[in-house]
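In the block that follows, a single chain appears as structure tokens, in the form predicted alone.
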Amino acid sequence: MKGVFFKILLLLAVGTGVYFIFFHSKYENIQPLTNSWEKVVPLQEVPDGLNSLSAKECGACHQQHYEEWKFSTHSHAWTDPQFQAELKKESSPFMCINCHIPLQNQQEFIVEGLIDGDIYQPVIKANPHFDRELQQEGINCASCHVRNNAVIGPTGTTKAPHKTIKDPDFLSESLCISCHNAVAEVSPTLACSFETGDEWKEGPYANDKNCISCHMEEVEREIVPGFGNRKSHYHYFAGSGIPKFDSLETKAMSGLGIYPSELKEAYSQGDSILFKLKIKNEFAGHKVPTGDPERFYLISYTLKNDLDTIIYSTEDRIGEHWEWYPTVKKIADNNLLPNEERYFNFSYLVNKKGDYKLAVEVTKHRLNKEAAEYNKLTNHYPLSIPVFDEEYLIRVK
């Protein structure tokens, strides 16, 4: 019932504009918004020389930023169908919203409180700044450097049409982690266990390199054309490298270093083939995967025989394993720390002559087949990606 009364009162505010005021004693305790994750970034005001906070405007001079941010799933923060099929469910709370589309002035609604600091109770008003382009931009350039009516960069360049200001310090991973560390029980059905950033501070890089140094990898280009090359960073944001949708791309970032054993040249009646599959996470300084707690990696072995028919197949997991309901909760972690590194086995023992097959592969799911039907997805919403893909010709004498 309160995702029903919380959309009711969307709907008063579409009409009204107004604030929500209750007039029933139960609701006289208004309590104000405490926790980071309950806050959107303040209002920003156009800074003088632009004339929007829209990527696409930054774009016009950063050409080379703009067309590697379109590759990035921030672009699509807002516009990604999981999130949007998560965001219509009743148990949603309006603070999800705040990492996707951090400004304020991309938010329809400005939360003003929690009446008795029930989050499916927010006290909100229209927000008169509200602008529906920039809202579909996602995580943009603005929702990193735009504060306070200037441009946040790393050198503070006076060149530059628009006020600039150097400020290094908020540029620092610390930006990044203000989304990607959002842990927290929400409610008894409800959690927000997105621990990336905690991985990385107790894992065995936090003192050489970060976010930055890994998912925004430093290159000498021109920043605007015409001015000469300078130190940069991309802005692909590489990661998972499942896109949002079939029709695009984007950068993959995998940390794993697989590793194929070797198999015999010829095999007789009554032997074993015995495959190794090593997996290590050797690149990421936090586990893998990491993020959303969906996210999962699977190992799969399949061998056929001359006819390719399927003989015998084996499967393994890496993930994390929830339970939703009735109340949420962590069964088992089996990700991957730093460095970490397992084997996957495949043994299997062959009393008939002949040429058999057997592949080897490793896919990156964005969650499993069974949420992506309860969430309504389409097959045009890519559920996963391959890693590794191998097949090996293997002969019996």
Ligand code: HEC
The other form holds:
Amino acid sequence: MKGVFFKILLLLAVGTGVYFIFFHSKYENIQPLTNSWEKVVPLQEVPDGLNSLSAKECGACHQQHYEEWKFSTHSHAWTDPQFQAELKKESSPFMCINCHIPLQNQQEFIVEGLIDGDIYQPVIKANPHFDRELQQEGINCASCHVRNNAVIGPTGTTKAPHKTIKDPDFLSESLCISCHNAVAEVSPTLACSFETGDEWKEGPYANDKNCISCHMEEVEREIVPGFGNRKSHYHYFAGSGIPKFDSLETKAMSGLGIYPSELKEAYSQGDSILFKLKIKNEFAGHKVPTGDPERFYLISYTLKNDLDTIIYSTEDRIGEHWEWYPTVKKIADNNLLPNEERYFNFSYLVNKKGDYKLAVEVTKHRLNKEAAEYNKLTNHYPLSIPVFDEEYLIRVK
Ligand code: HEC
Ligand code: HEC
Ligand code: HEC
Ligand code: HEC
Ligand code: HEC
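For the form predicted together with the ligand instead of the form predicted alone, what are the coordinates?
Shown next: the complete complex, the earlier chain at its head.
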């Protein structure tokens, strides 16, 4: 009877959020947060000269930065339907939100420690300064620019109406890497595996180009209208280019050089149709794909006859393979290293005269259909975009 009562209390408590407080008094072994991704950016006050920490506020003066940032995945890091779906899962611990809404001001609760060091048992209390509107903005201007209640800028030479601190070291690739690199086994069936920072450090660009020089292109312009041109950077944070909503455009970067081979003009019966596609990671400073282990590329060949019937098709994949049960494990990874090239070959022996069509397609995917269905993501969540699409006519005499 006591057991049943205990369980009911627990269930009720989970719904109302008092669960942790309930345990708080029972256990004394509360351990501090140790890993960087367990911690948030401490509560920030609005820097002198400003009225709020929101991107909209910054955008009132820095209009172009704001318009660009709105295109970026950063501005959707919270509203992202896939993120929201995953957050609801029991296997997703509290720390999931720390890189997606990094400021304490954006989080409903303050995490004070972990019972027995267990990531699934945070000790929390309500955050009196929680700002729900700020939360919607995901990784906003203040995430990267506000610390110690001041705006951090690269030069400190501007005549800004807000309190400004010059800190080019802070506004460097190490800021990006603080979120874009995390390797941890959170639980037996949950792993964080983002290694973009390490891939870059170990790659050929480490002394030449970094996250910022590639993803925040330099431009000479006014950063506030009327203040004169100066060195500036686009804030689109262009990346994979797979949008988060079907109604939304994003800026895309392409890492791959794709080189199709020539096809013979005419074939004879008994010949093999041979075709090669060379794919090279020519422009990315890290693997392609990088980051989320669910991303992949598909290279597909479809051969059709003159009745438009598919007579042969093959598919290759660039990406990682993971096993999630019973314990999480990376099984394979054939992502392309910087400058690595690979050939994808097609060969088919034709024994019938006629006209054929060979469709060659390369697509970039955020996640596969099964995972999308599992997360109940609708048709409004784009899963892939085309990056190469050609059809070749082949005559067999
Ligand atoms: C009321 C207008 C206004 C608002 C609001 C505003 N800024 Fe500024 N900011 C300026 C002006 C003006 C400059 C200096 C422009 C110049 O000299 O070219 C500036 C400069 C900057 C710089 C460069 C600093 C340096 O020294 O390198 C950064 C970064 C910056 N602002 C970020 C922000 C962020 C982030 C927000 C929102 C939290 C914000 N600003 C809100 C007007 C504003
Ligand atoms: C030499 C230029 C270059 C450098 C340096 C670089 N990137 Fe990229 N990055 C790219 C290109 C190009 C793509 C597009 C890849 C593609 O085709 O999907 C990309 C894609 C991405 C993506 C999207 C993931 C994907 O698979 O498409 C993320 C996230 C990213 N980069 C983060 C970073 C971070 C963080 C750093 C610094 C550690 C960095 N990049 C350094 C060029 C670069
Ligand atoms: C993901 C981090 C990040 C976010 C989000 C971000 N910025 Fe920046 N911003 C940077 C970095 C890094 C630089 C410095 C680049 C350099 O000088 O190498 C910068 C530079 C600036 C500058 C100086 C001029 C320039 O263009 O280089 C201004 C102004 C600025 N940002 C405003 C904003 C505003 C306004 C927002 C929100 C709409 C915003 N930033 C969002 C990282 C960010
Ligand atoms: C506070 C953590 C954080 C910081 C700091 C940060 N990022 Fe991100 N970034 C994210 C998250 C989270 C996403 C993905 C959001 C989503 O998909 O829901 C993302 C997405 C991206 C993408 C788009 C990936 C795609 O799918 O196309 C690029 C490119 C990128 N970041 C580059 C950068 C660069 C460059 C910097 C440094 C100037 C930086 N980021 C700093 C957390 C961060
Ligand atoms: C260390 C920082 C960090 C933490 C902690 C974190 N994320 Fe992310 N998350 C990122 C970055 C960076 C990206 C963008 C990766 C990329 O595009 O390469 C991202 C992207 C995503 C995406 C979009 C994937 C896509 O392909 O566009 C989802 C969904 C997501 N994260 C869910 C989660 C969940 C669930 C957790 C907790 C288990 C979590 N994140 C914890 C940094 C983090």
